[in-house]
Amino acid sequence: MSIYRIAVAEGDSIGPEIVRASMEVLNSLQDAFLNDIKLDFKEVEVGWKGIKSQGSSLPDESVKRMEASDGLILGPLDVGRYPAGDPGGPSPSGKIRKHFDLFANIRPTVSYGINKNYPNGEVNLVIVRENTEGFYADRNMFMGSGEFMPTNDVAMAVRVVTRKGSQRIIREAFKIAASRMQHVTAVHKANVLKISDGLFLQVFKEISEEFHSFKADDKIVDAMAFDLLLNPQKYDVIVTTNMFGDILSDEAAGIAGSLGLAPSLNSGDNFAMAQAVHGSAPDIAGKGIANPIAEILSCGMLFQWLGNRHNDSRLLKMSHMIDEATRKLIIKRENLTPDLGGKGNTESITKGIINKLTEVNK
């Protein structure tokens, strides 16, 4: 029997609700269909739990447990709301990405007809976002913050774009495109940021020459923000720097119809973290109506990554079953949460996906 050790951090606000829903799906899948695999889940404290018990939103003990694991499932966090002086702040997830060198943030967008402007199955794209540098001040410096004030009236930020960081995220994008439509679009602002985005675009053009059969093009970020809404069907894999990818992927979630349909995987060479794109939604915490789909699909992406890394077809099957069961539920509009126009709740979606697992296993 193969054993995979997965650290689980429930996070804040709706985090425990949607992570526990994900655990129900994973445990049901393991018990019913994958008896030759053991998923060993170990809880770790990240967020308010860590602050209350250990004085940090990212305790050292939690990081050690992650290091002893094959991957991490992370619930949404109340980023920006932790107390001043928190050692894990301002973004524990950002520190996890930096610590484990999770350079790739993979964010797929699929339309299921929830947004009436995009018919069922019409949009299917992936945004591949560099995850460890760029404008994000909490992770782009070796020591200290990349954001600072030289005087009381001037605030400045350092943007970091490296050749190595550009090379590996662009290669990841072409790797993903190889199993899709073999089309990669680089998004940048090299017309203004001539040096930093100029480097990113230069590396993209160099690497694209290695993939002669692929379609490779580029687009300025503001033009992409416009065209992504009007013509999302034109795109397959979009690769870009950290902040641009963060913004565009939220826009793409609107095309799908809800941030509750937006999964993501943070991956590196030796570790990966499942984490839904959306935030912690404290306004609906405890009401039982949080949409768990993005977190569940993120878990599916984690097991696809593990299956590829360990050459384990059983994990790949597990990922496929999660994706197909969720797709069937959404398309049939069964028991969906209010953000998707339904009258269901967290529990009804979770049970619905578990029921669909039997159908997709036939």
Given for the second form:
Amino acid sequence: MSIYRIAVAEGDSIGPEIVRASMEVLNSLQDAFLNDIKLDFKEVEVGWKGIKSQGSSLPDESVKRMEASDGLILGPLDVGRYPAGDPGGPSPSGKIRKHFDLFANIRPTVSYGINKNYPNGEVNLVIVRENTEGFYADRNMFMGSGEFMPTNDVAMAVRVVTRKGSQRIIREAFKIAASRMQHVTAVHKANVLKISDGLFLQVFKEISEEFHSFKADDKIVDAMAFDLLLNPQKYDVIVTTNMFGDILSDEAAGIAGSLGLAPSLNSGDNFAMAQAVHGSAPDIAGKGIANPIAEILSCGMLFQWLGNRHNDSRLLKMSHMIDEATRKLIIKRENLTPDLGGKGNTESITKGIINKLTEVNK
Ligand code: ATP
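The block above covers the form predicted alone; next, return the form predicted in complex with ligand ATP.
Let's see the whole complex now, leading with the same chain.
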């Protein structure tokens, strides 16, 4: 019997609804198909739960529990509303990324034909976003903040691009492309940011030479924002720096048709965190209509990462079953949530995916 320890933080607003839905899917997978694996889920407090019980959106005790785990499932966080001076602030997810050195943020986009503006085949691409440096003031400095005000009227932000940071994210992109269409596109603004994005692009060109059989090209970020809307089917794996990746992946989620379809994994060498791309959606919290698909698919990505790391084909199978069951449900448009144009709810999607697991158990 193999045991995998997974920390679970439900997060805020719709977080508990979609994380519980994900747990239902994972538990039924385990019970029905994976008798020789134990998924040991341990709840950890992050977000409002932590603030209320321990005065921090990221209590030390929660971090210790994560350290004792193989991975983390994290619900969306309502960071904008946390009290000033919160020791977990400004962003618990950013702190977790930094603490575990989760340098890769992997954000797939699959359209499943939901967005009728793309009738000529499915959009299926992955954005691989550098996660530890760039413009993100909460994580790009060893000490202090990368954002500061020298005077009352001047605000500055420092953008960090390193050779090591670029190398590891670009290698990750080629690794992901190896099991896809073997096409990697680097996105940058090296025509203006000649030194920082120049370094990123130079590293991309060096590494792409190691992958002779792959197609490797690059695009300036503004041209990419335009082309992604018009021709998303042209792309396979897109690799880019932190903020460009953040923005382009939301654009890609729009192309797919809903933020509720956009999963993501934050991964490092020794730890990974599953978290949907979307925020905590306070406008629909408690109504039972939150789409759990992005969180469920993020969990599937975590099990794929764990399967590769531990060379455990059972976990890879589990991840594949989650993908396939979800795909079947979406394509048949069965009881989907309102964000996908349906009349269903969180529960109907969850039950629908669970029912389809048997069909995809091959
Ligand atoms: P936050 O302040 O936490 O970022 P937000 O509402 O500003 O929250 P998102 O949570 O990303 O930002 O939501 C943007 C819009 O997309 C909202 O109208 C929200 O209801 C909708 N949305 C986001 N996630 C989902 C989901 N899983 N299911 C259905 N609708 C969603």
